[in-house]
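Listed next as C-alpha cells is one chain, alone, in the form predicted alone.
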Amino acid sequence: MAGDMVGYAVVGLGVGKNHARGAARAKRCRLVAVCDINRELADQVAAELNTEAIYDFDQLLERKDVDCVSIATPSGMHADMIIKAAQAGKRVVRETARY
C-alpha cells in the first residue's frame, strides 16, 4: 500500500458494481480496476467510475497496484478465487448472500 491509500479492485460486476461504486467514493481507497468476463459490462462500469477494465482474474492479480480484491462473483467460485488472491498477496473481501 502506498501510504494510507488502498489500491482496490472488484471482480464480478453484478452485485460488485455497488462494491466498485463504494470503493470509488471511499476515503483512503483508490479503485484501480474492475474485472468481469463480460467485457461490455466491465467496460461500462470502468467508464462510469473512471477506472480500468480487466477481463481476466489472473491478470488482475498480477497488478502491483492492487492491494485488496473484492470478490462478488457467484458463491461457488469464491473459494478458488480467495485462495488465488491470498497466494498473490492480496487482501480479500467477499460478497455474502443471505437468503
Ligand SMILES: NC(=O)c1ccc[n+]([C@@H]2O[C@H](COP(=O)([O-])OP(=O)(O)OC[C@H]3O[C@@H](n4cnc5c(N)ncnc54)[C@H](O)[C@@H]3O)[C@@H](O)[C@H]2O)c1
Given for the second form:
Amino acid sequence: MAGDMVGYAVVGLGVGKNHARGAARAKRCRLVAVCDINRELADQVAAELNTEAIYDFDQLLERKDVDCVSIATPSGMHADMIIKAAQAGKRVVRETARY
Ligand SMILES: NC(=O)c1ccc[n+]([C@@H]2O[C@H](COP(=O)([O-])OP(=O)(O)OC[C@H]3O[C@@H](n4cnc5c(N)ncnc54)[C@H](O)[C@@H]3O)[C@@H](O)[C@H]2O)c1
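Could you give the coordinates for the form predicted together with the ligand, as opposed to the form predicted alone above?
What follows is the entire complex, opening with the chain shown before.
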C-alpha cells in the first residue's frame, strides 16, 4: 500500500470492467492496471479509465504496486488464479461465478 491507498487491478474485462470502473472511482483505491488476454479490450478499458493495460496475468502479479486483484475471468479459471495471486502476496476479490 502507498499510504492509505490500495493499489488495485482487475483481470478479465467482461463483467470485470465494472470492477475496474468502481475501483477507479473509489476514494482509497488507485487503479494500477487492467489485464486481459484480449489486447484490444484491455487497451480500450485502460484508455477509458486512464490506467495501464497488461496482457499477461503473471506479469500483473509481478507488479509490486498491485495490492489487490479482482478475478473476473471465466469461472473455471478462478481457483488457479486465486491461489497464484495469494501466493504472490495479493489480496483477492473474486467475481461470483455462475454455476
Ligand atoms: N456477465 C455477468 O453479468 C456476470 C454476472 C455475474 C457473474 N459473472 C461471472 O464473472 C466471471 C466472468 O464472466 P463474464 O461474463 O465477464 O465473461 P467474459 O467471457 O465476458 O469475460 C471474461 C474475460 O476474461 C478474459 N480472459 C480469459 N482468460 C484470461 C487470462 N488467462 N488472463 C486474462 N484475461 C483472461 C477474456 O478474454 C474475457 O475478456 C464468471 O465467473 C461469471 O460467472 C458474470
